[in-house]
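Given as structure tokens, the chain that follows is alone and in the form predicted alone.
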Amino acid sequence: MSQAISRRQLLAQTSPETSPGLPGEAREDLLDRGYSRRQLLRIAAVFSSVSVAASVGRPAWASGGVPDPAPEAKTRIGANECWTGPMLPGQAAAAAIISASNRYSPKDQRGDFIKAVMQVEAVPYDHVAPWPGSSDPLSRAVVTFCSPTKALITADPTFELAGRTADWLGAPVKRVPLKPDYTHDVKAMLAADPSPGLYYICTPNNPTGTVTALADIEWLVANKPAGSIVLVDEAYTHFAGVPTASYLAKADKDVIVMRTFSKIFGMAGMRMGYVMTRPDIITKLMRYDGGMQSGALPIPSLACATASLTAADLIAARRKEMQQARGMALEHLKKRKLKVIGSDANMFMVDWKTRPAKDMQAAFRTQDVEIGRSWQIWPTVSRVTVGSMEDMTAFCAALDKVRT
């Protein structure tokens, strides 16, 4: 009886007024999984208004998703953005639909986008959910499958948003070092916890740009505990041009594959992304606000993404342009005898050995070049985004001045 009273009290304390934006079914599920009233308020901050977030502090998705504005610099190679804007077919499609933006949905833009994903990735219609970027669904996955008793398993170093979201919510986080070749150590990730909620694999990895073999991901999916989910973040996959994990998303596996248009498609400011997974997993991800985040998308962004996604020749051309600029910069660093972690994506890591990465970032700013940040596990290593050939030429010139 005391347990029933306690549950009624908890439900009363977590009403729509105390956890705005969370439907009743979502609140009950979160309580069942061991979240406290305070944690529900933090979850509401992830999915609700700025005023709710401000009342409890800055939520993890704000500090680890979209970067803070960088200092003004002529050469901006610090945020893993594309060096140029949306592809021309995407720009034309977005421009054409702007005049109809007085309508919520002048035509089925969302459906057209999903059909484009189906065409490119060969996944069923009901296995695709578009979102404004990938930060929101990544944080949702942590909320949905982790809890105070269900850990997040992630690599170290990797993109921190999943780990920061789990830390913010009070869910355990197990950070597993990368293998000597800088790919994910899936066997160590499996051994890190007997029954986690979510495994996060970023491939190509941010910040190392290294690709984890699909065979390793398949092994993890086949050997993980029942009920745990494997999230494969392929934000940079178009830069690598390697086979992707989308086939796992349609194979009735416990897998979510996530993509964004912020990288090779040059649409970071347009906020477009999507997930591919089983329909029941999509339903779980969408229950915290009735699916509004997946449904309410700007139609110019949808139109731009739809036209860009199928532009295979343009994607290949951008990849080749990046590879040439990256190759030139890496050759320059090699001649300077600096240790570089090679990459299959639009970034690489430079080890300054005795100089802290933060000091090197400040030094490059004196040359009007903004390079990337470092990770706690590697305090002398900086991430550098690969920009245009002009950008990387400026980086090399700045490097020589900074090292003098």
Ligand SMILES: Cc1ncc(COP(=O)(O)O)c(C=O)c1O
Second form
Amino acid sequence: MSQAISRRQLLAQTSPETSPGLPGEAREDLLDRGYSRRQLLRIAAVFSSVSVAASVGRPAWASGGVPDPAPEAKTRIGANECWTGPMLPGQAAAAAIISASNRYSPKDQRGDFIKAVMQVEAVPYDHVAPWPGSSDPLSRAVVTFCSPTKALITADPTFELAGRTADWLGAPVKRVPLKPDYTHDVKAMLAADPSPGLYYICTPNNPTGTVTALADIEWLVANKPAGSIVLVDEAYTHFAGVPTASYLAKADKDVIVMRTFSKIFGMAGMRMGYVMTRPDIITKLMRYDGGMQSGALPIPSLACATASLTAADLIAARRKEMQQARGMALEHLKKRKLKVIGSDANMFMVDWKTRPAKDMQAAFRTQDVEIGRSWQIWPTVSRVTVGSMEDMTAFCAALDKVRT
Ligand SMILES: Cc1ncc(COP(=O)(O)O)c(C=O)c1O
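If the one shown is the form predicted alone, what is the structure of the form predicted in complex with this ligand?
Expanding to the full complex; the earlier chain stays at the top.
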């Protein structure tokens, strides 16, 4: 009884000024899971309004995962974007719907998009939730399943958004080094914590581009503690062209599979993505803002994504184009005897050995080439995004200049 009263008091204290924008049900759940009032304020900043963010600041990814604008270089191979824009059928579909975009939903564009996902992934309708990109659902998966007592288990190096969000919220983070073959060490991830909230697996991994075997992911799902969730981030999967984990979502496992249109589909600026998982997990992910983020998507972006997702031939052609450009660049680096981490995606890592990656990035800028950043664990290793053949030719020429 006394517990109920103090909880009610706590709830009252957190509403509405201290956690504006968080619905009551979400606040209740967060308090039950051990988040403090201060952390609620930070969670509100994750999802929201400018005024909240202004009062507490925002995590590093507050731009929605979109990196700060890089210096305008002629050759932009730093941010893992696609070297070219949306696929032509997608562009045509987006252009065709613009004149009807005075309507919130001229037809059922959201439904059509989900049906396209069902067609290519063989998952049921209620297992799909479209989102404006994957940064948002990725962060909210951390809020939903981690807490002060439920850790995030992630790899090192990997895409940092999940780890940064957990750090921001005050949830424990266990960073587990990749295996010597640069894939996720699922056994070490399992051993890292007896009862975590979320495992984050990025495959192909950003920044190494390496694919973690589905058998390893299945093993983790089968052996993980009850109640924890495995999040499989497949942002780069089309570049690898390997089988995906969507069947685990279809089988109602404790798995969230996440996709974005920011990579092979060339739609980073159009903000489209989706998650595949059980309906009860979708409901949990959506409760922080009453589904606003997920429900309201720009109609041209939905139309473009729908037409692109089913264009299997065009996806395969882009993959091939990237592989050729990557092959040419890797061959060049090999001849220069530089150590490269082999990749199945549109990025690779180069080890400069004696020179800090930051200095090399600055040196490439003098050649009008913007390469990617490094990760704390490997300060002499730079990530380079694979662009067009023209981009990679410029990269190779710049490399020879900056090394002499
Ligand atoms: C692995 C991975 N996941 C998710 C994202 C987020 O992308 P977006 O928010 O554009 O969908 C990125 C962006 O670079 C990424 O590399």
